[in-house]
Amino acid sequence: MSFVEHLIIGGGISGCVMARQLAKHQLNFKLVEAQATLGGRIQSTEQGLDLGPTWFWPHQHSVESLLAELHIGFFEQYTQGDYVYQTEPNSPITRGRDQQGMLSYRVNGGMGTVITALSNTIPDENILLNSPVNQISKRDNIWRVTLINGGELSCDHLWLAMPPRKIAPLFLAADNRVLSEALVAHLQAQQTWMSAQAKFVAVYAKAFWRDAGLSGQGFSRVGPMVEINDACGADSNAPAALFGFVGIPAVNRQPLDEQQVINACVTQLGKLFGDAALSPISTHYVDWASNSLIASAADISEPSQHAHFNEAKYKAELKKLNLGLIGAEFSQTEPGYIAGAIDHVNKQVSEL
């Protein structure tokens, strides 16, 4: 069994983000991830395209401020010229002018640039990759995590950087049951934001809407796709590209074939921009429904919502166990997002 001072599970952008922290403060800490990669659903292509989280916002910042520390750069969604919209299945497609929308920013590179930097800060021998948890207990105040590939770690303080309806049942899984009925009910209330949410992105040789005027901005209730929006990188040398929120609903996704779906968002753009959106160089689908370790059958059965955990309510019985909960939808400010994930860890950090 490994000792460490400080267990964080989960390699998300929260517990990236922690991670950094404790090895600035030369911290004894390991950073445990279930899957293959760091991230979480901050997932980039190799071209910077984002499949996961795209946009942050002039308010968030703790966004910009780490972008800053990491030397990388932003610029604003491209939302120049008109936008299209359908509201039937035999309607016209509807030309709209220039709609106005709040101002957001997009991470050069990707989002998945913002994950490589943060991991570049962390040693990789404080990382370990390819690792889910089995189940969480406490015995003589020493946290012990249990791994399904059979392995222990144990720690002093211990770090939970994981959707709410995920951590539950790892605490239900031990024979000792250290966590509060109320606080495991609390959790398993909580909603993981967007975790049900499916993406599609399709690539092309030119930025073809721009050139007849339109912003890439899309709107319909006919779908698959409900809105769209331009996805070209900062310059002209990243790839031109749009991508969509596919609006069906993740238990009608289901029992679709992959190929089917990818077809019907090709279809729709070419119904919505024209030809030349028939012919992309490469599409990318993403249904975070589909990831058993983001999301839980009562978050795809749900209507999308933000999480509102009460801090203030189990805070005492957290400091108790030090115990913290880090991830996004943990924030007190902007559940789910990736500022309020920020905020929340380092509010956490200088709580130590």
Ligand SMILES: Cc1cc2nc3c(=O)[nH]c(=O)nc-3n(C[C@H](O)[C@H](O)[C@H](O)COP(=O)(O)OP(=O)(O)OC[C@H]3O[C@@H](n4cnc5c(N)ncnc54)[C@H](O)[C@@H]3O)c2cc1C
Given for the second form:
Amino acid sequence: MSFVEHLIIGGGISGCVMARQLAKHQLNFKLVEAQATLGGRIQSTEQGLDLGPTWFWPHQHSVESLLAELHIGFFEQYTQGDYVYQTEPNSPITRGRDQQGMLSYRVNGGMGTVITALSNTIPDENILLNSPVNQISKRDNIWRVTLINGGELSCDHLWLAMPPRKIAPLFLAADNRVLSEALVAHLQAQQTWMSAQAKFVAVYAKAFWRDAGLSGQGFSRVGPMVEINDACGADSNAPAALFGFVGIPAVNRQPLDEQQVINACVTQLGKLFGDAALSPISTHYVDWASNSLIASAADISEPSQHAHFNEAKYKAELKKLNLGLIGAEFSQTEPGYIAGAIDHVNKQVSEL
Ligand SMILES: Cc1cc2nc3c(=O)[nH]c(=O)nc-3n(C[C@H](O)[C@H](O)[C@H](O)COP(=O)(O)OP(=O)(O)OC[C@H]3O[C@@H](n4cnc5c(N)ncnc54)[C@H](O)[C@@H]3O)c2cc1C
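Let's see the other form, the form predicted in complex with this ligand, since the form predicted alone is already up.
Zooming out: every chain and molecule, the one shown earlier first.
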């Protein structure tokens, strides 16, 4: 069993930011991730199109600071022109203009560039990919972590950068129950934000909607997508694209054939933005609800809400255990958001 001072489980942005900080402080650590790549909910195509998170907002200074440190640029979400909306299946498409134009930012090259840049600051030998953890226990004041492939790791400080509902089962799988019953129940009550969503992206040869005075924003009570946005990259070499959130609830979506959902999304884009939208160069579709490392059954069946983890109540228990809960959902300021994830990790590091 190999021993490290600090062990991080989960290689999304929370785990990667923590790993970068530990590397900066020259501490002895390992980052363990179940999947073949880092990023977790952050996923971008090779062309930089975001299939997970897309935006951050002007008040989220921790995102801006991290981007500056990693030398990554950002740009304003395109909202110039009219939006389109449809209220009933047979009602005409209506145009409108959002006078306020809520400001949001996107990352040059997609959110995935943040993960790539973060991973470049973490020594390769400190990262263990394709390594799902299936059990966590504590004996003689040392954490013991078992991997599905049979490997074992031990550590002093354990950092869990995972969706809250994925945590308790790992403890309950071990014989010795380390966490209090109240903490287990509280973890099980925290929903993982956006984990029940599905996102669709259509890539085009050009942003024809912009030429027609449209912003690329669309709203629909007909579906399958409920909200659509311009997903073009920052410069003219970047792909022209539209993306949308599929509004069919996850439980109803799961039995559907994926290709049927994709076809229905393309048909809807044609209705909203005209015939040019019917011929995308390529399409991308990710149903996050089907990723069992992110979404739990309860996340899929409940109405969407943000986590409310009561840090003050469990602080003493966690401190005594040398256990840090650092996923985005544990943020006390912006639970579920990338900004929340970064802030929360930075706060935990400052208290080390
Ligand atoms: C469709 C969508 C749109 C979103 N839009 C936005 C947005 O516009 N702006 C915004 O701020 N946020 C948005 N979010 C939320 C944002 O993605 C999250 O806040 C952020 O990515 C969470 O990062 P994390 O590292 O805390 O968790 P995650 O990214 O969930 O990472 C957890 C990691 O833990 C790993 N893991 C789980 N179980 C195990 C195990 N047993 N062993 C080892 N590893 C394990 C997982 O594989 C995963 O890599 C969106 C999310 C989705 C899905």
